[in-house]
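Shown next as structure tokens: one chain only, the form predicted alone.
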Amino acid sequence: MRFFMPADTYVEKNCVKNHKEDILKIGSRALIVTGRSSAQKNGSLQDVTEVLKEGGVPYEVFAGVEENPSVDTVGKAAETGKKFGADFVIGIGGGSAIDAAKAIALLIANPEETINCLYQPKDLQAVPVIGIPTTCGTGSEATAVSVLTRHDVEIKKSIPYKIFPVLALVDGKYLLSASQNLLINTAVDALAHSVESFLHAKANEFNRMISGYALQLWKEEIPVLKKEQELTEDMAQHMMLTATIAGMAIAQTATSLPHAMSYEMTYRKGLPHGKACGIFLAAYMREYARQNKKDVDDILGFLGMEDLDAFEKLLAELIGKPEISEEELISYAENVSKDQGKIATYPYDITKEAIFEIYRASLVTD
């Protein structure tokens, strides 16, 4: 067994201001990477720039990261960082911004390389990255993974480089301005991370301890996600903690089939990432339970769910059940079945027919 978690992680109110000195000692010129507007609206960008100004650290802002960031966007941001002379990168936002920041940091550290290197494993290092999440799902601040959209092959895919942030600053206040849809979709992503890490070929006592705790925390979020309770500052902090812990779990194992199956839905159908992962969870757990019902029962116990029917009903209430055509089902199942890396994350033998049935159960309404 092994547990590896090199990101120096703080989860607390006013986290950025509290750890000003930790930020300032990382580098002398910063590239800040964000989405188009959320970092301005929730106050996270202002907190970071104030700290940098107070410390006399010059910075440049690249505010053009789209949802499911593309390799091309990463290349443009890296060029901005190189011209500015950045020696560290601060990713502020959801998984898109922080995942992009990791890949950007790799390109900045290796100016002789082009974006083609992102999917060509080499002995390359990245400049330091700081991860500041503003959504409650990705966990990217606690993982080494960077998932990018490759338009050349029409799919989302992780780059082969492992780039942990050196510092993760997690503050629930940035979540308070989020829409209900954003809360749901990103929280469901954290749920998927917890489930997939627990039901993984690499699962061991360490990651299951973390996954189990994340699932217990997630249970307490359900009333807010169902709009039975208001989102308070304390619950916002709780939801951010859940996401970071779930990220720590997948940092040990990686994700599994629901994430692999979701990539087709995000690329082809434009579904938000967390929602796309969530729609496959119940059917995936049913398939897993055919081999190992105890593991699935353990997850349901952590969540306070009576059975898989109750779990499926909750997810349907939160994220719905989009439909696709029979032709699309066959195509998506074929593509996932060919991804031997993701198939290997499932601890038992699984057929193409079983993958097809997970798609069908998740997306076809009888």
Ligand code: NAP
Contents of the next structure:
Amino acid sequence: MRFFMPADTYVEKNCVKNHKEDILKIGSRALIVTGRSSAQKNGSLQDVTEVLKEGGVPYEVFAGVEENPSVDTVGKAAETGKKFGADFVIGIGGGSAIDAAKAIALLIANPEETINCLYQPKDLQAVPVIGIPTTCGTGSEATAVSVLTRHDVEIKKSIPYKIFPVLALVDGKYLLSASQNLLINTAVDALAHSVESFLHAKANEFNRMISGYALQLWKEEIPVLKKEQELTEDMAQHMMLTATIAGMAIAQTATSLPHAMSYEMTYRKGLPHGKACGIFLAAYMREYARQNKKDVDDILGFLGMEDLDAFEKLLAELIGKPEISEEELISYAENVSKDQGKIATYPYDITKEAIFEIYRASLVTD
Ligand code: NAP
Ligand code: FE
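Given the form predicted alone, corresponding form predicted in complex with the named molecule:
Now the complete complex, all chains and molecules, led by this one.
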């Protein structure tokens, strides 16, 4: 049994400014990687550039990472970083920017390689990455995972490299500009991470301790997600903390079937990541409970919920159900049930019929 999460992690107000020295000691020329505009608006980019200016560290900004970042974008950003001579990468944003930063850091460290290396299991290291989240979902600042979109094979897929940020700086104030939809979608991603890690084939005492605590924290977010309470700065910090902790859980186990099922919903139906995972959670837990009711009851207990019906109702209220044709449903279910790597994340035998049933229960309204 092992616990491993090497990112030096700070979760606090004014985190970036407070840890100026920790940032400055990581490298001498920085490539900052962000999404298209949110980092400019929520103050995170300014906090970072001020620290770099004060420390005399030259930087270049690549502000073009799209949602569900593509391999091509990562390649372009890496070219920018290489031309600039960057020796570390700062990813600021949602999971898209931080995941992209990890893959960019790998390419910068290996200038002789092309983007083709990203999906070849070679013995490559990345230059150091700092992760600064601005959503309350992926926990990418605390995981070694980088999920990219491969348009060549039309799917999202993690690269086979483990790239933990060396430093994670988590400040809730960046979340205050998030829309209600972004809060919901990303908080549901953190919920999915906690649940999938808890029910994973690799689950052990460490990740269950972490998932269990993340679920208890998540429970306190429900009134904000239902718009019964305003998002205060304290609650924003709490929601970011929950996401980082849930990231620490998947850093031990990886995610499981709901994430595997989400990727085609995002790629083909354009669903935001957290929502695409969340739609499958209740049916997945129902299937799991057939083998092991206690684990599912433990999760419901952490969330303070009476039963799976209450869990399902809350998620339906928050994220709804997307439209999907029978043809699409069959094709997606076929693809997931053929993927042995994904099936192996489930701790019990699971039939193709059971996977179809999770899809049907999640996507078809009676
Ligand atoms: P995201 O795709 O990074 O961002 C979604 C949108 O939110 C973007 O339009 C972004 O705008 C905006 N945004 C970000 N922060 C904001 C803020 N504070 N205020 C207002 N708008 C803001 O969303 P995400 O859900 O965080 O990340 C999803 C990605 O992470 C997916 O590709 C998923 O597969 C991956 N993921 C990774 C892991 C992991 O372990 N590494 C785990 C789960 C998911 P801008 O473009 O302008 O920034
Ligand atoms: Fe996720």
